[in-house]
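First comes one chain, alone, set out as structure tokens in the form predicted alone.
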Amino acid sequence: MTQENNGVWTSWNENLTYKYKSLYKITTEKELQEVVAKTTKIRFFGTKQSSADIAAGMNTLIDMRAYNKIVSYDEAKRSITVQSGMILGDLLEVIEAKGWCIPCLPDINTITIGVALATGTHGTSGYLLCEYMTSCTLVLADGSLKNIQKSDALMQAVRVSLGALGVMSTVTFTCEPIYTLHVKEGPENDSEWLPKINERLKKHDFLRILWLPHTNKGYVITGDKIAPETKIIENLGPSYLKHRRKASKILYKYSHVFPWITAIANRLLYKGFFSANKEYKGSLYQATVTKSRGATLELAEWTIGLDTFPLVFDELKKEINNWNNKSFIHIPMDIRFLYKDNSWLSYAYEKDTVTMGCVSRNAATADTYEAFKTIETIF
């Protein structure tokens, strides 16, 4: 364990600061312990890519990014028990390797487990990523471990626990048989895939739709499980394709000055990123999975009711479209599905739910993005 004294936390996107007086590296469980023992008010954070209060802002912070090891496997369960500080993505190349997979995986994989599990990350057409933690343990204010089991009524609130319950130490993950998924891609109007949600959700294992404020379109995916060795006529799309975020960062730039510029970069950004479709196969990690941002942004992300989704989708699209309003929102919003589950802090708490994201391309600028206050008035 190592410990620096009087430093500074910056977040992710570098927007937020805050001193602390003593920062712990811990490597092991016992020195996650002894720190938790000895500390009244206490942090703890991963890769930093929250920009929340929740993330630092104390005296005392425990980074736990190099608690991150394998604890051990269960070849028989299909199990597998980690340290809470392993990055998602090696724990998914993990399991992966074992022909294993976690059915429901988070947009990005550069977060921590313990993070992840604690602040209700969510995959697509799916679940939360903690619905698949069958056992932890937390190390409880003074120090001492308790364990989890799924048959336990506790597990319910630990599952989504924002560290109130404790701090996460190790993690153990039921895991299923690796699939193939045939992915498409394409841009629809939003007169056609709104009223589809349902019949989609049915029909396909996958759903995401990527919508474009200020185009009237989205950029719908699915996916469907397929023996492995199906062949598919792949289509990736053109080559300039993988050069969006960086058009997206050249076209944005000054729209924290100018709004109204979004209006017109969404429409460019469509007609050469968005309009083409595109066919492939492979595992739930490898097709749906960002393995790179590129650059900070600044995400906020809404939760509404799937039933509810459609009015308030509607209300959103006609207040963003009136020219008199400040919110012109960078693309894509984020459309993802959750069925329902019984974690008590989950979003999806007992009823099948729509969650929204929300992005602005320039983080630093973000706390003046009107967008963000539109939205949140609006859901």
Ligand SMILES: Cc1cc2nc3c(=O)[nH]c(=O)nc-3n(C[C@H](O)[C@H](O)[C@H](O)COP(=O)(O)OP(=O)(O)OC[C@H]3O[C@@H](n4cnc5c(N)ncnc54)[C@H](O)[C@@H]3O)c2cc1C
Contents of the next structure:
Amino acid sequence: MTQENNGVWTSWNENLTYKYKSLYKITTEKELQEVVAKTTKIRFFGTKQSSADIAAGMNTLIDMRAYNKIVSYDEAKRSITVQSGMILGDLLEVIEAKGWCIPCLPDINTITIGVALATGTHGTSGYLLCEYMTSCTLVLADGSLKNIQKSDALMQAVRVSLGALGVMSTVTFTCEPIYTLHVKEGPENDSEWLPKINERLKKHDFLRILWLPHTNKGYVITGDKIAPETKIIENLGPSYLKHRRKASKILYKYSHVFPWITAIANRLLYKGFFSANKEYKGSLYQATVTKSRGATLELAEWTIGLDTFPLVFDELKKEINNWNNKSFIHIPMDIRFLYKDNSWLSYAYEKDTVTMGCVSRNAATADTYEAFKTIETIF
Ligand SMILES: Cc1cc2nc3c(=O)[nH]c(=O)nc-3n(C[C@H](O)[C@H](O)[C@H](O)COP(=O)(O)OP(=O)(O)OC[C@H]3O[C@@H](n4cnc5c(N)ncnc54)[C@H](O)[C@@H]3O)c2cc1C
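Can you switch from the form predicted alone and show the form predicted in complex with this ligand instead?
Next comes the full complex, and the chain you just saw is listed first.
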């Protein structure tokens, strides 16, 4: 274990900074127990990518990232136990090599496992990542260990617990056999994709809609499970598509000064990056999870019951297209779908849910991004 004193903690997108007195980098469970036991107030962090202000702001911090080993496998049960500071992408590479998968994944692979579970990180057309955890060990405030199994009532509280019930130390996932997804993407008018949501959720194994505000379009991504050897006509579109995030950053550069620029930028981005159809196949991880991002950003996400979503969407669209409103929204708003669960703090608690993400490509000026306020009011 190493210790640094009197430093400054800075979040990934540099929007949050805090002074700390002691920062411990732990590598074993014993070290984690020791530091937690001797400290009254403590926070722990992974890759500092949460936009919510929960990862630092205390005198004592624990960096979980070097606590990142595989503890064990159970081939018969298709389960794997890892230390909670492991990066999600590293876990996914290992389980894919075994022919296993976690069947619902977020669009980010750089976060740590403990955080992804504790903050309710999710993908689409499935459950929150923490629903695939079958047991875990928590380090409690006095430094003692508590093991929790899927069958324990406490698990429903622990899954999404934001670190408040203790630090997740080791985590066990029970995986499913890996499958191949046939992915098709393409633009559709809002009047087309919106009424088809329920039908598509039944028909496809994967559904995600990137809504393109101020263009009347959504970019619909569907995925269907196929036999791995199935031949498809692959179409990845022009090679410049990989520069979308960089192009967005440039086009939105002054949108905090002149918010209406956003509406023009969105139409250009739609024409350049979202107007073509694409088709390809791969595992869920390989085909649908972003592996690198050219720039930082600020993002927030709201959730609403699937049954209420069309109403909320109409209201939001009306409001942001009102020319008096300064809430011009950067592309895309990410629309994803979650099945109901029974974890106490889950946003899909007992209700099929839609999540709607909103991004500001200018992380540094995100506090002046009116869109966050308008969406908050409407949701
Ligand atoms: C570009 C980008 C894309 C994203 N995509 C998605 C997405 O597709 N789906 C989605 O749901 N989210 C997404 N997110 C949000 C992201 O998953 C969460 O913000 C996640 O919490 C970030 O992980 P981190 O390791 O950076 O956490 P940090 O910000 O470092 O830590 C967050 C908090 O987690 C808690 N914590 C840390 N370690 C532990 C532990 N071992 N046990 C218990 N609690 C712990 C602590 O309270 C800590 O304060 C995205 C974020 C970004 C920046």
